[in-house]
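The chain below stands alone and is given in structure tokens; this is the form predicted on its own.
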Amino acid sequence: MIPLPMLEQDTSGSEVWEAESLLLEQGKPYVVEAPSGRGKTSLLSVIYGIRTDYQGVVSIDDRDLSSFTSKEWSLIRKSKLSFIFQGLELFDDLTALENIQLKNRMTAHHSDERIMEMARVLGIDPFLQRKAGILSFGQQQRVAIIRALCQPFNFLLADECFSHMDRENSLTAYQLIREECEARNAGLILTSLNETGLPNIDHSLRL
């Protein structure tokens, strides 16, 4: 994937943006850190083909991302890329399981033992009949983090998605992500307002 810089976007003096060219590398941790309003979600929006008002090149596979189709995207997003949304995206007047259910129904990626296994680790099982809009921040944000991971992917986009958890649940929730795409060989792209102290990450980027 090479970004260069945004259109109508404050680049100055970022490790990406201001880059000629930036490969990122299936199966390696990325953290890019920047303050608000420096182009973290644009840079995921751009990978993901949601933001197309950028000059330059953004390639997957040596492949231009403009060059594909709504239906190539459609088939992108549902094994190549996934992506913990900041604003997060759940469905509020579903409970939780029925959030990450929605989208492992269409993958069939992961057991329903599997769900509930990962629901125990990051400490929501007890609110996985509750309906999403009620949950927490945090919890919601546990609940998009397992639901990111019901698919497949060789690379996890996720925007800032322990911004509402304290330490212990971050690292926790770090550590399942890892192992998720440690056993699928993917990349992990995590963007995060300031420094992260995320242990096995030594690939940090500055926008």
Contents of the next structure:
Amino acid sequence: MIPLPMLEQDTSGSEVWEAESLLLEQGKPYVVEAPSGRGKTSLLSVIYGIRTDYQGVVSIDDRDLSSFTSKEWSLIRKSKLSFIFQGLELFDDLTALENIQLKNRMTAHHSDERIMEMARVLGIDPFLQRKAGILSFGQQQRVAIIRALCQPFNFLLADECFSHMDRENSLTAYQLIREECEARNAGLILTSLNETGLPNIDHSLRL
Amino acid sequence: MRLLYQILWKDHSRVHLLGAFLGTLAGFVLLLAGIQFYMDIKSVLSENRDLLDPEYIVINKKVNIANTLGLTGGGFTEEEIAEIEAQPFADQVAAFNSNEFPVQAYTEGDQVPNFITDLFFEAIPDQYIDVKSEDWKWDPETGTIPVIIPQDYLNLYNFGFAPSQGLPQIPKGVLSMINFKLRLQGQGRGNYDDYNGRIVGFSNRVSSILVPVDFLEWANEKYGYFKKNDPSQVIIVSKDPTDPSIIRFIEEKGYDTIREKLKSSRMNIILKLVISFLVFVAAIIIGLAFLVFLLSLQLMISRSSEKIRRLNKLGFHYREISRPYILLLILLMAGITGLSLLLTSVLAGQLHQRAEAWSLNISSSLHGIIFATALGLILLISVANVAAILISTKKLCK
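Moving on from the form predicted on its own, please list the structure of the form predicted in complex with the partner chain.
Below is the whole assembly, all chains and molecules, this chain first.
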């Protein structure tokens, strides 16, 4: 349940920023399609607690985000919200597998076998032992996706996570994401620059 | 978590940390060795003489021909004593009491050569005497009079008289075991009593034959018939024996004292100065090294600031992120503590060996205060650094 706030930027005609209030429900997939500069990343960052420069009130389960302590935020980011960052936020010096394990060891959510399986599905299993820094951006995106799936969550925030993948790879990754979300009965907020044409999206938000 | 350490330790500056480590180590060794040295010297000095404590200065009037002819008294009048008491350097003043009756000492028995000699007694309150002995008390029941004689007397005998006369030298312990008789003579023929005398100690401070004050008061009451003399010696306790006004006063008044004592106490002050300078330098080095430590860790954190933000975004709490830094700090601090204690004890061992050659009794092991100081300082530095680490990682996290 996420009623949304007002941002201090040009948001005229936005379904999100101009709305009196907005409720995002757990278990439902949302897609946010908008050109650059409309605040896609801002929206996700506000929800994730990274950006606090907004007016209005954002709450999760009726609790105002601004009331969360740093301890609660790290708990939320380990168990309630997961983020596939547009900038990926991988550690270049660690291998792809280590980047994934960094999260999975913290949460102990998936077995090593399941991680390998996901990597195989996304076609990056040959690159797991390579340093993340030398992988292509598309490969890195898939590493970041798997990492984000290595934890429990009620909402998955995916910020243009298919931008450097071809149609086929995107669909496979999307399928994996949906599977994982359904397994957790979790919601999904997926942003994209252009129309995704992804299947089974019930709600589309215009920024 | 191994990966966290792998990520965050990557950004350390080896040169900075090594510099801070060596600097702190050097400061610690200097400080601890300084304290160790000070404690050693202090124990050596206080063993030989009470040099580090307030100085006891015994003064007397210069003997001149007028004294000899009996024109002027050789003692301190009450006014003169009051004047000494009024001096700022004199924290405590006590006059010597003396016997007001004739005393003779003699030996009996076969073990020791017989001798007989006229004697005198003086007494000052116990707190001025540098000999602490169980037997230093007058008990009229037993009738044994404890006596303290100057160490110099024994030295005169052992190193001057005995070798030249072919007599055996006498150790302190043996002399203390010799019983001799003391005859206290009252007015009138046949009015005397014999008591046992026993030497209970040797004084470095007082050049006189001392008996307990309460005994002398009792004996003067019982046997005394001389005209009461002014005390010929006065003992002054001065907290600051380097005060030049002491020497000036003594010279102005024409009094006399053993100047060596004042000289040696000056040496002691110089020693204190040197040690405190050493401690001061060590404190500065430790302070600077502490700063370098603080800055190195802060630099390391700020170099990793992007990574720290990233970890925070992935759900790591700033306390978890601080852990690799804190562990690094603890490892370095433990290294410094261990190494500085090791080096200090090596130095102490060296000093011990050298001191033994001069037959000075210096401990080869570290004093307890060394451990306490090292741990206290390490704790202080660690706590300050941990606080700084937590503050700066918290700043980077949301």
